[in-house]
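This document starts with one chain, in the form predicted alone, laid out as structure tokens.
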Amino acid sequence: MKTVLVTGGAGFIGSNYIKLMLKKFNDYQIVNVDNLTYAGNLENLAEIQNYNRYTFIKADIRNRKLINKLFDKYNFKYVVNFAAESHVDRSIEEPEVFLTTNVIGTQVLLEAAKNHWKIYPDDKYSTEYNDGVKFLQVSTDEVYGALGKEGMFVETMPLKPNSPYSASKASADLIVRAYNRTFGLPINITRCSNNYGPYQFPEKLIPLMINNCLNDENLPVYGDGMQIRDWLHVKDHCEAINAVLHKGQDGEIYNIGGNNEKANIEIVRLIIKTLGKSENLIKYVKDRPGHDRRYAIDNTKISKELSWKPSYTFAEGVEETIQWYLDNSKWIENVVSGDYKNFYLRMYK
């Protein structure tokens, strides 16, 4: 039985990934460590909560003592690090939280992995590790900054983050790289484009617009709404992470995108049309500071080396996503209560 530490597994992408892994592999034990901050939601994992190959532990990845105890107890084969503060708007309000969780938390995990996987942990010059171990850092295309009207992000581009969130993720990526180059720790880094799909926290564009449409509330659109993103279905993203975990070359970075460039306002209008609402609901609001204009991912490397490609067209994926939110209104009601309401008022009112 191989034991996998998945951090941030109660979040949107992490919860989808855990369910994929349990379905795909019969010999994997998943330990999910999540601190259950605003975007962590155990309802995302209700269907597997009693699986004998799944364990949930509420914990902060910055807690060195506890993380080391978990490595001792479970003898992890892999670490897949989703744990991160991830909403750009929140990073503008509280950058320190993003820096400590995304940077220090990642370093805590790296140090624990190094110390437990290294064959000769007391020899600082040794780079010999147990067979088959790997630390996979799940990152974002936002670390590259913004593109002009042409071009796409490739793995060799310099990092030019423009928000506290993306800067914290870029910093974490560099620490992961350093542990590979200095200590020989087996690692991969993945950088994905904008995800969408079931169980996404409704601060993000697509679930936010769906929820507001269903409640006939204004649809807040930043600036002119012409910010362009490459949209990736979460299930395609999880399959790509799985491919990198098992087939990725040591030390390599892999970009993951959906080949679906869309302007934000285009998506908003599509959701309005699908739900039979009026475009009068659109309310343009002041653009956020440092808002990147365009992202686009070049998938060539992961496609050629690991034989992965996205399976969803955007039309298929967004239709399925809208239907999921229609079918899971109770999940939305539970999520948008409490802290979310306060945040929404601060951002858009």
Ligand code: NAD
Given for the second form:
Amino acid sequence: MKTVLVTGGAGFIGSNYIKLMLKKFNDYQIVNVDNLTYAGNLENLAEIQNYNRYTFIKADIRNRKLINKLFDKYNFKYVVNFAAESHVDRSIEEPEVFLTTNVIGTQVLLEAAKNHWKIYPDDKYSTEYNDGVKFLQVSTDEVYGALGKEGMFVETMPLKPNSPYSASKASADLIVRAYNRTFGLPINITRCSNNYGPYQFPEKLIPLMINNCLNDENLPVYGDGMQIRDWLHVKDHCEAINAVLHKGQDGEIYNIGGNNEKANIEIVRLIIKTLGKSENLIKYVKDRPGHDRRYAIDNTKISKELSWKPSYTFAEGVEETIQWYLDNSKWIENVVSGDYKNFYLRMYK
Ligand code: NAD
Ligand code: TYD
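Having seen the form predicted alone, please provide the structure of the form predicted together with nicotinamide-adenine-dinucleotide.
Once more the chain from above appears, this time first in line as the rest of the complex follows.
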């Protein structure tokens, strides 16, 4: 049995990842550490909560003592670090928690991994680690900053983050890199483009627009709506992380993207059309400060070296996602009303 520490597993991508891994591998045991911020929702994991290969622990990745205790207790082979504050708009309102969770929290995990996985922990010159261990940092394309009309992000580009969110993720990437270069800790960093799919919190573009459409509420489009993102289905992201975890070369960074650039307004119009609503719902609002104009991922490295490629087309993926939100109206109702917070109390207390 291989024990994997997944942090932030009650969030959007982490919960999709845990379910994928448990289905895909019979010899994986997953310990999900999440402190259940507003974005953590255990309802996302309801279908696997009683699996014997799955354990949930409500804990903060910034809690050094507790994280060390978990490393003492479980013989983790891998760490996959999803835990983060993930919303750009929130980082503009309240940057500090982005630094403590995204940067310090990552360093707490790195230090615990180093101390527990190193064969000679007291020898600062030794770079020998237990066989096959790995720390995988789930990062974002936003660390590269914004593109103009041309070009794509490649792994060797300098980091030029523009928001407190992306700056905190870039800082985390650098400290992960430093643990690899200085201490020899086996690591990979993945930098993915915008995800969409089931269980995404309705503060992000696609679920927010679906939810507002369903409730005939205004659809707030920032600025001129011509900002471009490169959209990828969450399941394709999770498969890519899986490929990097098993096949990624030590110390390497892998971009993950869908070759699927869309302007925000195109997506909003597609959602309106699919749900049979009126474009009169669109409301252009003041632009986000520091708003990145365009992201686009060059995924040549992961495709060539690890044979990963996306399986969803955007048309299929969005249709399936809209259908998921229609079929899971209770999930979104609980999120919007805040009732999802009671799930923890009902199930774990
Ligand atoms: P999310 O906001 O849905 O989930 C984050 C999870 O982390 C939540 O369950 C939350 O409770 C948990 N968490 C937050 N602070 C914590 C702390 N201090 N200790 C323990 N748990 C904590 O985010 P997501 O969209 O699932 O993103 C997951 C990761 O993927 C993030 O690191 C994000 O930067 C990265 N990423 C996201 C996207 C995207 O489009 N959503 C794209 C690329 C990369
Ligand atoms: P978001 O889902 O917040 O992801 P990110 O900022 O990490 O790319 O936003 C995606 C794009 O949609 C981004 O350009 C901002 C824009 N947007 C709106 O126009 N209106 C909204 O209400 C939201 C949430 C986002």
